[in-house]
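Encoded as structure tokens, the following chain is the form predicted alone, with no partner shown.
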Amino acid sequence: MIRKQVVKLLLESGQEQFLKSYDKLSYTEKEIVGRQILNLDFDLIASMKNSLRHPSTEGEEVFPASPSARAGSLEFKETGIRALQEMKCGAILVAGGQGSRLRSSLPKGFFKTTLIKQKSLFQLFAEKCIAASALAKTQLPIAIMTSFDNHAETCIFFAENHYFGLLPSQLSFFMQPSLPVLDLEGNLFLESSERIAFAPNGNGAVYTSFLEEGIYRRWKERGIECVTFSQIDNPLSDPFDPEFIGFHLSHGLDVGIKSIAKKKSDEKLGLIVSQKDGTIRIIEYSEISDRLKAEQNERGELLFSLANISTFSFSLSFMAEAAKTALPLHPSKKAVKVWNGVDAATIPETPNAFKFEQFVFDAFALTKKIETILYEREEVFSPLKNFEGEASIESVRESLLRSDQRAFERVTGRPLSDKERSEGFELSLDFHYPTEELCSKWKGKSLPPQKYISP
């Protein structure tokens, strides 16, 4: 009965050489992905489809844009803290990949990835809430989206690990969607012989998501205002921060752009820009001409160079409203695990599907109240991407080090020698959200031998 649903559904929409695969299964393997056949949205599918047939192209005039600020701000840091201590602000963590870059099977967010420690990414962001919370001496809310592909195993990884010292009422974990993904063709197949070849629907998905578990509601009535957003493939990124924080409810925003300047013209990095009306727009790096990637100003210098790092702030009532938004699916070539109808599925070497995901940065057009502020890259970001070379944990620990060494300074108010430079070590979290007995405890005081440094 069941398959006679699942011929005529595909041949109605086009998909019927997805037939081949099927009639290859067992009865049960039938029945398992004949279900999910008949769950499809085939209407969402002939969109995707015919997107690939009719791809976006770069569309309106676009200029230059400016930050509205650059970070140093003592006032900014202090209105950020104020923030904190009256608990308006909340953080989430996108947290749906794989770590198949990085040569591991488990979620990204296991990867071991500090000097001395070797803290994941999970256990590090974990920590930084923490010690922003002893900061604002209150316990702060974060919330973590996952994916289909590891939300059973990333809550497991808390729960067994004690949730890495954060409190169970602190901490909510919510799933973005998955969609079909599609042959270079544009046809649907199979990833292993009881499930279609899905793939996480991007981050753009942490709007609805974010709602309909009910996390909106909840934060609402503690009386959250702004909420941070950064991705877990970012070591330095940090949920808490109270400049950032502090910059976005003095300038009274919607949408808050921590952005970075880019280095070269071929950086794999969206671009801020700005419109004919003055209003901000980011232009993921996959979907940026060559026009702009190249154009120079009269010194020789990117004319485009305000860089996006995918860390953000919303106001709660934004969330709201862009979650109401449809927002535009966009196709990625990748190479995704496909099964052959016999052995186990495969991973080849070369892209050979499309992938559909939604983009936060697409909703930024609901609102007028965005502006960026630049950092320094070195202050706040340096991705975790790959096993070795560019973008890796040897890059990463360099960085991660670097970042303590001026941590370290700051509170201590003298600066390392070039032998304590040298030496490899690790600071605790707190070091990174100093209280004043923190800063008085070590004001002035040298390196110590260990390794690793606490309070």
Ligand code: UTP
Given for the second form:
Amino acid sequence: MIRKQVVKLLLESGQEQFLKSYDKLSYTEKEIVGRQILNLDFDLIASMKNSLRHPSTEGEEVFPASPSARAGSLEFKETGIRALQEMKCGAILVAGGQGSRLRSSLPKGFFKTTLIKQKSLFQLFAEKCIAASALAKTQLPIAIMTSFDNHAETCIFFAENHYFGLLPSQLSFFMQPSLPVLDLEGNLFLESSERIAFAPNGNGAVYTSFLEEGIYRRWKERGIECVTFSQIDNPLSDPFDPEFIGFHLSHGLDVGIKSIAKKKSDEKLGLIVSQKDGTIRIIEYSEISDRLKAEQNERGELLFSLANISTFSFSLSFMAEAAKTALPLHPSKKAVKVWNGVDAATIPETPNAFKFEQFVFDAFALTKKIETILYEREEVFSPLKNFEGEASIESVRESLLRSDQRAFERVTGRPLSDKERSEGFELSLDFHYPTEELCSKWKGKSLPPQKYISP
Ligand code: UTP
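Can you give me the structure for the form predicted together with the ligand, which would complement the form predicted alone we have just seen?
Everything in the complex follows now, all chains and molecules, and the chain you saw is the first one.
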């Protein structure tokens, strides 16, 4: 019986509150949860709790940042295509989050997203990788970051779906760590009768987990130089965008940032800002002061308007450097499952606890070779965050249709008629990475009657 040790540890670390629920557990549950308690890093928990009392605020002097380039460069695109052909690029897709705002118990990547085929987000990204590989006539690699909550389910989902056509050599999974979640008073709590509430430790885990799980070494041996970073919940993210890759390589960057223009001051997007020494950094939305959010220039436009959509490119050497650095933990208020001592826990409507997350962009302070390229929002950003309203499946499907319409027009070289524009349809991903053969086959063609269009 480990109760004695558990009680001692909880009392010493100021977590005696937890004993109330611990003592309600059965003998076996006490053993299971007790072992989790004994394995916790209580110094880390104390510093997490402390950070709630001293929240970080935006105190430093920052200035509006300007992009080094705007999307639309043929030169970058050609450089990027050559790099893809030479297998210099790999893509990381982060999918370790809990998707709590979507109110689904399944991993976000399972979400049926596309208009006609109802492809899941995972299938969509897998097929992007296959289509980009066909364009480059090679087999490009993709690595998916999962977490304790969804790792097994994700691997099984891919296996059951025959990896959506990806070859074993193309696909890797790596799992990020989790950290305890604290309630609003800074106490540990249970999410079930057998588990302390834990949550993945943020997308900043990408560097260490990528290294520790051996993918860095394998990709380095394969000659990969540039790694893109995409989030599973942005189906417009292009992990093999030749122009972005070309931008990164042509400018010899450690970090490239794809950005868009912010629409309104209170839009929930992080800001890309410039520091005194001219280098770029990102401030998370929740940590931007009201002054920065709203400041305007003499024309009444937002002064800080360059927004972060969490789409990045990294040099492999930067990733290795970042993996050696301890990134800070940021608390964020979220709605998480709490076990009430009786029934299976559900996610409440309002935030009830703090998750602690490392931010991928905190590592950007390590380099001065960092630049941003500005894209049109509708080309690159339509996140799936919420169950309804803004950034929900309705807005995502609308964006995917618009994206397919534009891709069809690019391939055929003719604008869609009003009637064609009113049709709901879906393109195979090959149209987004068109080969010369595909373009010559479809040149001048009108929209075919079938709703799912493959080459
Ligand atoms: P978000 O924090 O915006 O969404 O992560 P979420 O965690 O999926 O959903 P909520 O906040 O609980 O509703 C944005 C992206 O970063 C990944 C997510 O999978 C998503 O692609 N992410 C987030 C991780 O991979 N690990 C994390 O620890 C957190």
